[in-house]
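In the form predicted on its own, a lone chain appears below as structure tokens.
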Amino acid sequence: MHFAFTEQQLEFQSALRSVLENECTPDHLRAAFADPSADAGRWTTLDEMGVVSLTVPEENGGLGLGLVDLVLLLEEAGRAALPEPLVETTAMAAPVLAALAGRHDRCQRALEALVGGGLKMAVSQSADPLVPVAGALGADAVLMTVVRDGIREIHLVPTNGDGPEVARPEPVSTLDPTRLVGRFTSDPTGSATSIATGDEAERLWGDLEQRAFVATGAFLLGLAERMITITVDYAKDRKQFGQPIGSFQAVKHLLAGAQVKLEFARPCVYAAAWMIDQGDPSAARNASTAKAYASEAATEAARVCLQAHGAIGYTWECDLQLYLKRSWALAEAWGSADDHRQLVLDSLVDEFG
């Protein structure tokens, strides 16, 4: 078995890195902090590259690729702290829309808009108006799930237009405003927005959650790498007692420890992506393992990098703070490391206990 990415996958990753190095710099991120709703043109660029519709089947106009092809791109998106909802749109929502497009006109139209115009999607784990949703403020539509009388439903809800079944988000202040977190003022789910229910909804939502764990984990890998890189460069330049702080054993050990956690997390994320694409029976457990390891790697990188910088690391002028904030947010999104370790334990007990 060939345990490596293909040349084409690595070339796609390299191409995206080159684009984001020019279009998603720390200065661009600061501009997004100042005005999160401003259109920087990045989403259009991603759409033209085929990144947005990567997981859409070829018969629907996409590239027809899987999560294995996407994780390297999400890692690059994390490395740049990309503000746009690539995880939500491409990793989570697109496969659900594709699965239902042949039977639901609403899904078919959304999928066509995603392929043809880079439709932005948000994904909500609840229709509860009190639950904040990342990407809600900039989304064209949102996938929502709700459980009524023990039966799961999935809804595709527009975020603009008139009528009671339109999700109208209100801004929510967060540590990282580029995530465009919003809270819906009412439950917009109704018969007109329902796209799946019962066993089908359970299966689709379970698959979506697995992809969410792995995709968020891949994004966290990129964030961790970027924070370590920033801090290594800082440690080479910052001097104490007449020599760079990077020459001190304590600083070396901190950064080496963070790098080790990152390198252990990477294969977990890659393997989980492969298992999901293959429909492996243990995919759910491995997706949780990936999210646990990736969350811990990013959290540890954030801790030691901030410690190496000192208080300046959290100031507006320091680039590190841009990646710290996203790491802290995503480490908890779609379940913390502790949550996923419990899921892994429960799965093992069910299988072997």
Second form
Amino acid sequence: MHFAFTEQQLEFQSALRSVLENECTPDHLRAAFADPSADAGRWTTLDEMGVVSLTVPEENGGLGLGLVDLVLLLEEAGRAALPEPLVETTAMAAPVLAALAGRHDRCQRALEALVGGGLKMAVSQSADPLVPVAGALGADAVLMTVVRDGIREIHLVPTNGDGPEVARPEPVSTLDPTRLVGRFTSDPTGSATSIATGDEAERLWGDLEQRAFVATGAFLLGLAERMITITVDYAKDRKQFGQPIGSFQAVKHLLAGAQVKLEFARPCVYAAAWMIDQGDPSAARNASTAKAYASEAATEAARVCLQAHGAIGYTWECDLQLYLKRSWALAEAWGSADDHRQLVLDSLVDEFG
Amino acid sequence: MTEKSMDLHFTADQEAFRLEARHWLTAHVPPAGSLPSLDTAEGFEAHRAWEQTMFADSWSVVAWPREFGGRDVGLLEWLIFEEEYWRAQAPLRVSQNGIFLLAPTLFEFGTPDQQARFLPPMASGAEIWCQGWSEPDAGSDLAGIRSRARRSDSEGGWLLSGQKTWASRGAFAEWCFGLFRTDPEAERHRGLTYFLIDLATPGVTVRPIPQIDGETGFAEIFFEDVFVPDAHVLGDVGQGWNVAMATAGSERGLSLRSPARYTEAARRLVALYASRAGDAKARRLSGDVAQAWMDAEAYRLNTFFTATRVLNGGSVGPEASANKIHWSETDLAIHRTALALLGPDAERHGGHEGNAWLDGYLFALAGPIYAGTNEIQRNVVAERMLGLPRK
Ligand SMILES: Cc1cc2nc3c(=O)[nH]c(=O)nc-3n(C[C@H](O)[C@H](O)[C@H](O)COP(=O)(O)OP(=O)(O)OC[C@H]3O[C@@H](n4cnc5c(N)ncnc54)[C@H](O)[C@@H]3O)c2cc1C
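For the form predicted in complex with the partner chain instead of the form predicted on its own, what are the coordinates?
Time for the whole complex; same chain goes first.
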């Protein structure tokens, strides 16, 4: 039992933090809000650091690392509310592309573009191909699943370039415009886009979902911490009744409650990442625990941080909004806390019931 | 040197230790619920006898050095032992104030003579300890303690006077560790000293207090010029606050509440739910059942995360306060959910069948109060983890 990260993992985390502190500031986020499709150059930076291809096997040019290596980086991405699709590309899609690259040219080419080529991926959460997909507008391709006649299929749908299989999503307007949500107006999946079916597709998609829960959870941890930090700073500074509002016990207890939730969400996310890397048979349950806990932690942080700001927190001008909106979106994405509680319960009843 | 990467498995040796503990417990643990309540005179002695059974085979304090009755195993092995202990539904530990709270403080601050004198009978259950900190006018504001200790040079010790209250197990315990004011002139936190007090000393009066369930789970203790020799001062005179904070860290942090207590209760909650899973009421409570299990699981994981940090030379600071909030709320959530599942049966109590969930709930209700109330812990989290201003 050694439940800790290595020096190297912690150093990678702080290196990414320094980069994002310069390249993903609230001003940058505001620029992204104004023009979400503009390229801020961050994706190239992340690519050059090896972050984007971290989970790609070494023989394909990546770092060949796992989710335990990635979670701290995703937490940093969350702290910065990174607009680029690191969760989708690196945590979710890359292992699927790598698993199929030997058999499908399209996966092989996508993987090559992912390593050093700036490829961005989006992943659909629903088996209904017409349901909006986060990140679809900014992505080069969307990984989708459909179930036809009870058989699961996975598709790689390109969204730019030409060719008959290319499908262009149309914009869906959302509160946080950097989510770049898009929707296909007709089913873009077909034999030209199919990359896996049947048992293999079930397994690959099941694994992808577990990674999605944990990776989104890690991002939410970062968001929660950022919101609490912003609010603690504000509460030390803002005075009412002649004293900092952070000295009022009502304000302290709001923030302490959120901090406790965050403290206990963290090990849930880290342990689930490790279990997934190990192929542990209980990984699914812990991945759901991680997402449920992280969603609750971020939702609670968002609530109390807005409250502790008073009216200024309700403004466009206040940076808090940049992180609130992402938290609200991600708390629901890839299953809400409630959805995951049901998944956890089903698996518990199977085991202990 | 390659650095160790994350690994949540136990070693083969640790798994062997687990099996050894499991076998011993299977052979020795009395049937669940068969001992009378430890807050009755009869139950207290039955629980003491259980401590002696464990001690005889060196299972009562596994993490202590062998010379004091332990097995000299590490923190992780202790956590493994606790997992097995709770899985076996073994009796509550009547000696918990001694072995979990005082002992870590004795190891840190005690002289070799004090360790040799006090640890073995603590481990065997021959001497059971209670904690004498709270007073009628000093609860959350513990530094407001008024009980006094006056110097008696002629006798080579101290004369204690005043009143302590809410001392758990105090009704039947032999010894008490307590904080007394030795320097009334000094600043509130400075003039306190930590004493080890034999409750059979003349001048001590113990008055048991019935708790919410009617049993005398705690007591008030009156002191009238009670003599305590210098040899029974723990740490330096005037340093009682610092010594006490080490005990408080154990109480809120790693040692008092091992996660197994909650993971086991959560497992039983799931079984209760499954036995009623057809009910509409159970279905409505399904989210609460899952959340209670996850709260226990989060506590378990956080404990191993913290234990790793401690084993690597780190310490537990104000996180102990976050910990205390979490375990106390988890305990409540588990039991509240169980009672909700039981519905109209939840009120049944005592008698032939008893109702362990209700007893557990009553006990859980005290969790946010003792070991420093959760409001006080939130102050600590806000001020010392987040850095918000004190005033
Ligand atoms: C079952 C049980 C066992 C116990 N066992 C022991 C024992 O063995 N030994 C021992 O010494 N003590 C023991 N205690 C006592 C326990 O430590 C105290 O009850 C606790 O410290 C609170 O003190 P109090 O009861 O005087 O409440 P008070 O301090 O009067 O508090 C009453 C309420 O006011 C709130 N409050 C007080 N101050 C503040 C503040 N600054 N900010 C916000 N809220 C505040 C509290 O949170 C609480 O809700 C036990 C208590 C219980 C219930």
